[in-house]
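Single chain ahead, written as structure tokens, the form predicted alone.
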Amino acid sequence: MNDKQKQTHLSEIGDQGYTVVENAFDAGLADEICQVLANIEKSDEIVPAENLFEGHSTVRIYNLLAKHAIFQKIAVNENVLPIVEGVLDAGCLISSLSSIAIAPGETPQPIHADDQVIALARPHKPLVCNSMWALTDFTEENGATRLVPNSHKLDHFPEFGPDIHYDSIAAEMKRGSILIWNGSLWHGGGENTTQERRIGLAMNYCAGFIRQQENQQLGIPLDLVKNFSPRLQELCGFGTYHDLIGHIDKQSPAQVLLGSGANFSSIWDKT
């Protein structure tokens, strides 16, 4: 992705709250990920959570970085991460990485904002930037993510409930595309009226100074993290934010827990 393309996507996120990166990954990778997910779902006996938010006919698999090496390349994708860093900053973290497979017959997910559990007045600077990878085509009929454009600029959250309606549009996109949005944008999974699953990856990020949705430091075995690239280790929270937040006795988590990483010098040492 060149700088002009990046700026176009950032402008769209700033203006309307979201953007779509087309042809961001190939069909071969989509097929491979779908097969890996199918294997995990079977081996771990994963079933729908059966609640209003997660759905009654939707299979979600969490903590994917701990489950298969293929997901390591998702978080550092060259067509997504530069945009996320532009919305947040280079100190951003992986908040969560999960799959969402909406099965036939699933009803619409209530409209919500991904940052509405954060107790700050709205609107505010972006604290969350999330992405949805289309592993299958996303259509209005099969449950494509529904968006309320410009809602990231509002001064309130949507009211959450099954019978509450907000005007929204379907983020239709071809397999291999990636939807990226400001975490304040109102959105929700769509209704699947087809006979096939709509499968996506929710690759979510947050600012480096707030708590991640999934606890990456405790959820991923350290022996596995040691094999991650240095950038992926940082994204999982084994670095520090602005050379201060997250240190352990004036060392980076990578130094203490992984025996790797550059020598830590705090922001106060540098002043």
Ligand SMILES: O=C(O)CCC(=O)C(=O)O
The other form holds:
Amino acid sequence: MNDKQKQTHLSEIGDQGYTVVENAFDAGLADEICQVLANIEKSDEIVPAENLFEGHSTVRIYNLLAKHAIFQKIAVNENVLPIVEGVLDAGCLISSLSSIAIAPGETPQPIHADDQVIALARPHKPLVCNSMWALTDFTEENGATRLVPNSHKLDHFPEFGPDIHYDSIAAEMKRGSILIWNGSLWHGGGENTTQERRIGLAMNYCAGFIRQQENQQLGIPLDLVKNFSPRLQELCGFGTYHDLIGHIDKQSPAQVLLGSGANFSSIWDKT
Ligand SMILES: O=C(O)CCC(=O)C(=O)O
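And the form predicted together with the named molecule, for comparison with the form predicted alone?
Following is the full complex, with the preceding chain placed first.
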């Protein structure tokens, strides 16, 4: 992605709260990931959570970085990460990486904002920036993510409930496209009236100064993290934000937990 394309995506996120990067990854990778997910679902006997938020016919697989090496390249994708860094900043973190397979018969997920649990006056600076990778085509009929454009600018979040309706549009996209949104945007998974699953990867990021939704330092075995690229280790929270937030006795988590990152020096040491 060149700088002009990146700026266009950033201004769409600023204006309407979301953008779609088309042809961001190829069909071969989509197929490979779907196969990996199907294997995990079977071996780990994963079934729908059966609640209003996660759905009654939706299979979600969490903590994917711990489950297969293929996900390591998702988090650092060159068509997504630069946009996320533009929305948050380069100190951003992986908040969670999970799959969401909406099965036939699923009803609409209630509209919500991903930063809704954070009790700050709205609108505020972006704290969360999330993406949805279309591993299958996303259509209005099969449950494409529903969006309420411009809602990231509102001073309140949506009321959450099964019978609450907000006007929304379906983020229809071809397999290989990626939807990226400001975590304040109102949205939700759509209903699936087809006979096929809608499969997406929810690759979610947050600002480096707030807590990750899924605890990456506890969730991923350290022996695995040791083999991650330095950038992926940072994104998982093994670095510090602005050489300060997240330090342990003036050492970085990478030094303490991985025995690496020895050149860390705190912001205070630079004064
Ligand atoms: O599956 C989708 O399209 C959206 C899911 C979602 O918004 C969520 O679980 O927070």
